[in-house]
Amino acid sequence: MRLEEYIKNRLADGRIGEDVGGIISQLADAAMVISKTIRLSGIEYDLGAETGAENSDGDEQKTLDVLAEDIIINHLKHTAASHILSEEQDDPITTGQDGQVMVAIDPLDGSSNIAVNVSVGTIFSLMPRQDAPIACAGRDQLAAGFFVYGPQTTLILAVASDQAPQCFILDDRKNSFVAVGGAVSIPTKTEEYAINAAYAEHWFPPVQEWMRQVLAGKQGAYGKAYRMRWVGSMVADAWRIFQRGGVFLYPGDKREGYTDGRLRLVYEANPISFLIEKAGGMATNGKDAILDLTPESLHQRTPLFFGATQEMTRLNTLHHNK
């Protein structure tokens, strides 16, 4: 099954509208262009170079951050999206269309990894249009997904009516995304985790205690040996979890500016959590389900833990008992 068929089937049975189907199609087209830009244009100029500009949160923008955003915006202007909410912009972009869908994008997640040839990606969320262009609670998303640009260009996608996400791989020969595997399901238990352990001394006690038990292996309270995997590009780490299970942890910590976490609720945490829950996993900020949070601002940050339910439940318990 190709992505075009996936969309056509959901249009036929009324599970999505033409507006949602058209937006997903254009996002896929944009991803093909971004993928080619990464693969071919890197020899012409430094895609990882900083532009001298900053995004809405003060992070240095890379050349490809800007290129990816421009590509996506230009494609979405041909859809019924009323507003585009971008991690790179202070305010929503008004398209001039009178559609009932807003699109939130992280145009290039993991852009700091470009220079060292590590996988990066595009994350997106489709939301019902609000009276004002503000984000909805994650549980009200219409669809969400992310592309990964690596050895393969991949997509994981789900619409609200799906029981589970579907994975696709780009067939460059036919300029089309092809479905791979069946329904995505994350095992409830795991021995594999992803976290940046370099900041362990700054973590709050619940995460430190969880890690203490993990590192104790079979002698610890969890009674098993764990292994660590950390790419440092969330889309790459997330794709691995959707393929073979595991957990991802990006906690808040005691450093200045990190207390409330660093990942964006609207552009990163909500779409990933939407997919995680549909795959049978859990996504939490340590206490509450990410999808139950109502964004207070477009660029609100949050701690993010997602993956196997057993480890997520342990982390929630530790946070509630702190």
Given for the second form:
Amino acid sequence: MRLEEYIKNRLADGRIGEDVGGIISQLADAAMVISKTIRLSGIEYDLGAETGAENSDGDEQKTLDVLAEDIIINHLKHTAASHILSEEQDDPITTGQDGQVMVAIDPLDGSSNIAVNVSVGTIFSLMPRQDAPIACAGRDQLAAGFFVYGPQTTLILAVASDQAPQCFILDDRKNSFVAVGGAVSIPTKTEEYAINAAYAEHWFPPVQEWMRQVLAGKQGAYGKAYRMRWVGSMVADAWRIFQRGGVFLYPGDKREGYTDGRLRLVYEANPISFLIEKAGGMATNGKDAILDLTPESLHQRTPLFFGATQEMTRLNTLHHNK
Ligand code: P6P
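Would you mind generating the form predicted together with ligand P6P now that we have the form predicted alone?
So here's everything in the complex, that chain up top.
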């Protein structure tokens, strides 16, 4: 099944409106352009180059961050999206369209990896339009997904009425995303975790205790040996978890500005958590489900733990008992 058919089926049975269908279709077209652009990186232009500017969160903006956002915004102009909430913009963009859907985007997650040929991606969240365009709670999203630009260009997507996410791979020959595999489901248990262990000295006690038991292997409280992966692009770690299970942790820590971690609620944690819960996993800030958090500002950060329910439950217990 091609993505076009996935959208057409949901339009036909009324599970999505024309606004949502049109936005998903245009995001897929934008992703195809971004994918092609990345492959020319270092030939046509130095995409990893810094623009000298910073985004609202103080991250150095790479050429591709800005280019990817431009490509996406230009495609969304052909849709009814009323507002665009972007990591690269201080404030929401009001498009003037009368549609009832807002789009939150991280145009290029992991952009520092471009210069070293490591997978990066685009994360998106579709939300009901609301007057003050600060986003809705994640549980009210209309659809969410992300693209990964790696050895393959892939997409994982779910709309609100889907029971599980669906994965797609871009078939360059047909200029179309083709569905692969069935309903995505994350195993409740895992031996594989993703965390940047370089920050261990800065972690708060609950995460330090969880890691202590994990690193204790069979002699630890969790009684098994684990293995670690850390790509430095959340979309790449997340894609792996949707394919073979695991957990991802970006906790808050004692570093200045990192009390709530690094990842942003509206356009990173919410869309990923929407997919995770639909795949039978859990996504939490250590205490509450991410999807139940009410955004107070566009770029607010949140500690983010997601994946296998057994490990998420352990982390929640450690945080509640601290
Ligand atoms: P660190 C990329 O900048 C990102 O937002 C996520 O994609 C990634 O998981 C994380 O930051 C990497 O953070 O602190 O390990 O560089």
